[in-house]
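Given as structure tokens, the chain that follows is alone and in the form predicted alone.
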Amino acid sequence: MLEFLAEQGVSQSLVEEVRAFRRFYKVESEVADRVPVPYYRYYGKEIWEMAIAALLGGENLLLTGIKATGKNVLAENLTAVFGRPQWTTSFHINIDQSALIGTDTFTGGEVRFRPGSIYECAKYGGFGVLDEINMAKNEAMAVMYSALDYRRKIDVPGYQQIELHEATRFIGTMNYGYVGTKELNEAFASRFMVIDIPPMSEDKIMQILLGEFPNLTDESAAAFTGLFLDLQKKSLHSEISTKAIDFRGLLGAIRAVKRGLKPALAVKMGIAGKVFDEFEKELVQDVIDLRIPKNATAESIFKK
């Protein structure tokens, strides 16, 4: 990964204080399987840069911006990157203080404390991923208050306080307008340096997806990223909700495509299928069969 820092044209100094950080702060073996291997990379010196730099200033980070941005792959990235292990939770209304602080449980004859995510990332050292964090009820929030400030402490009912360990952070990411969501309070949201990631352009997305699928012909690539596009653009302008703006959707179909299926049926699976409305679907239909013809085949999409 730093490697790929390097190729992105990340600042060295900035490269060489992760490996500075990296050699420092060792992982403990129990959690070593916990640090993660990304499938996919996040291209985007910026935005790197911001992050590794909020990082090792000892900051949160909270990553915001519309859907399909590459938000969670980033999250992941940096993880990676520090070389730390990962806790991630997924914030939903069943998510409360026992989820991730810890609870009482009975095993073995007797009770004994079961740690949550929280308490195992501030153990440990580990990156916290705080994913769709403005779906948390306000109780969850609360208790994380001491955790993301100054204090870096946790309070743990009925047993101690913890501090968390110097490695330990928090990334947040948040998605707007969907089902379920609302602002986050300004307390909340001072605990975190912020990071808006941009939609992605034409060259990052064509970038993914020779990299994902080598042997893509070049006009296939460029019809793919060109519909990505269409799509994304309709959004912003309203015209179509989000649910079509799916970019594991795409890399689903063109895998299916690459199986021997026909691009245009992989992809009204992977994209139109994910509308439900009959009007939309229609717009987000037309759009598809002006990238993609009906008749091409799986082996005009790929090199031979």
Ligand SMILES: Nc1ncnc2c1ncn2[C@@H]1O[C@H](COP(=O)(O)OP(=O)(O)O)[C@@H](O)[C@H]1O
Given for the second form:
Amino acid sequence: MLEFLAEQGVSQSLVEEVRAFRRFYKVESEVADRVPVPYYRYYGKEIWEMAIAALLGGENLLLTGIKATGKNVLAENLTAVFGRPQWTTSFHINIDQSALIGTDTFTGGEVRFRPGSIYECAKYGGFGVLDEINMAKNEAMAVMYSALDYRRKIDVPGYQQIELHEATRFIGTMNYGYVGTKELNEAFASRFMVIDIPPMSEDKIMQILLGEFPNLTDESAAAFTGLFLDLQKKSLHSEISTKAIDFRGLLGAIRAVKRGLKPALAVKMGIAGKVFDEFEKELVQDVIDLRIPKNATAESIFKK
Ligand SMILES: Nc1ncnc2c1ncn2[C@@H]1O[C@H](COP(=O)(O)OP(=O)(O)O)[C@@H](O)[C@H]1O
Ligand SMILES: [Mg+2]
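Other form of same protein, the form predicted in complex with this ligand, not the form predicted alone:
First the chain shown before, then all remaining chains and molecules of the complex.
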């Protein structure tokens, strides 16, 4: 991973500091399997430099931006670069104090403390990914205030306070830019350094597609890239929701084509199928029809 940073053009001195961080903070063997080995790599030198500088300085990071811009990919990549165990909490569901800090449970006739994700991060110097943090209930956020500011402590009800391990950091992600997005409250936002992740550019999409499918022909790589850019643009202009802005779905579609499925059908399944409103589905299908010819065959999109 550190070599990859150098390839991306990340400044030598930052890379050296990360190396020193990794040498200094060891990972306990019982959580060693939580250090991620990312499948996708995040491309973008400036974003890398901002994120690394903030984390080295002991700050927590908030990654904001529209959907499918690689926020979770970046969060995982950062944890891997710093060589820390990771705990991810998705704030979609009803996350409360017991999931975050922990709770007492009865097992085998005795009371046992079952640690939550923030507690584990505190103990092992983990990186805590707070996924879609803006969806959290205020009371769940309040539980984390002392962990996220200079106090670096958590209150474990019924037990004592515990201090965060020096290597502990939190990385929040937040999708915005569409109807229904909740704003993050000010007290919470002030505890983070914020990086606004830019929408995917043509170059970046191409790079990711060709990285995953080196055999794509130039024309088909351009067609899939154009399709994603068209959809992203329509969503940014609020003509469609973000449901069709699904990069994973696009990759899944190309994978299905690789197995012989017709491109038009694969894209229907990977992208148009994610939209359930009839009117919106038609808009999305129109965009698809412009880029992916109905009669194109699976063989025609890969080099011989
Ligand atoms: N900069 C990037 N580098 C690598 N992959 C990316 C990048 N941006 C997006 N992706 C791809 O997009 C998909 C969605 O990324 P994700 O991190 O879940 O987005 P977000 O959290 O911003 O909605 C991933 O499966 C990955 O393949
Ligand atoms: Mg995400």
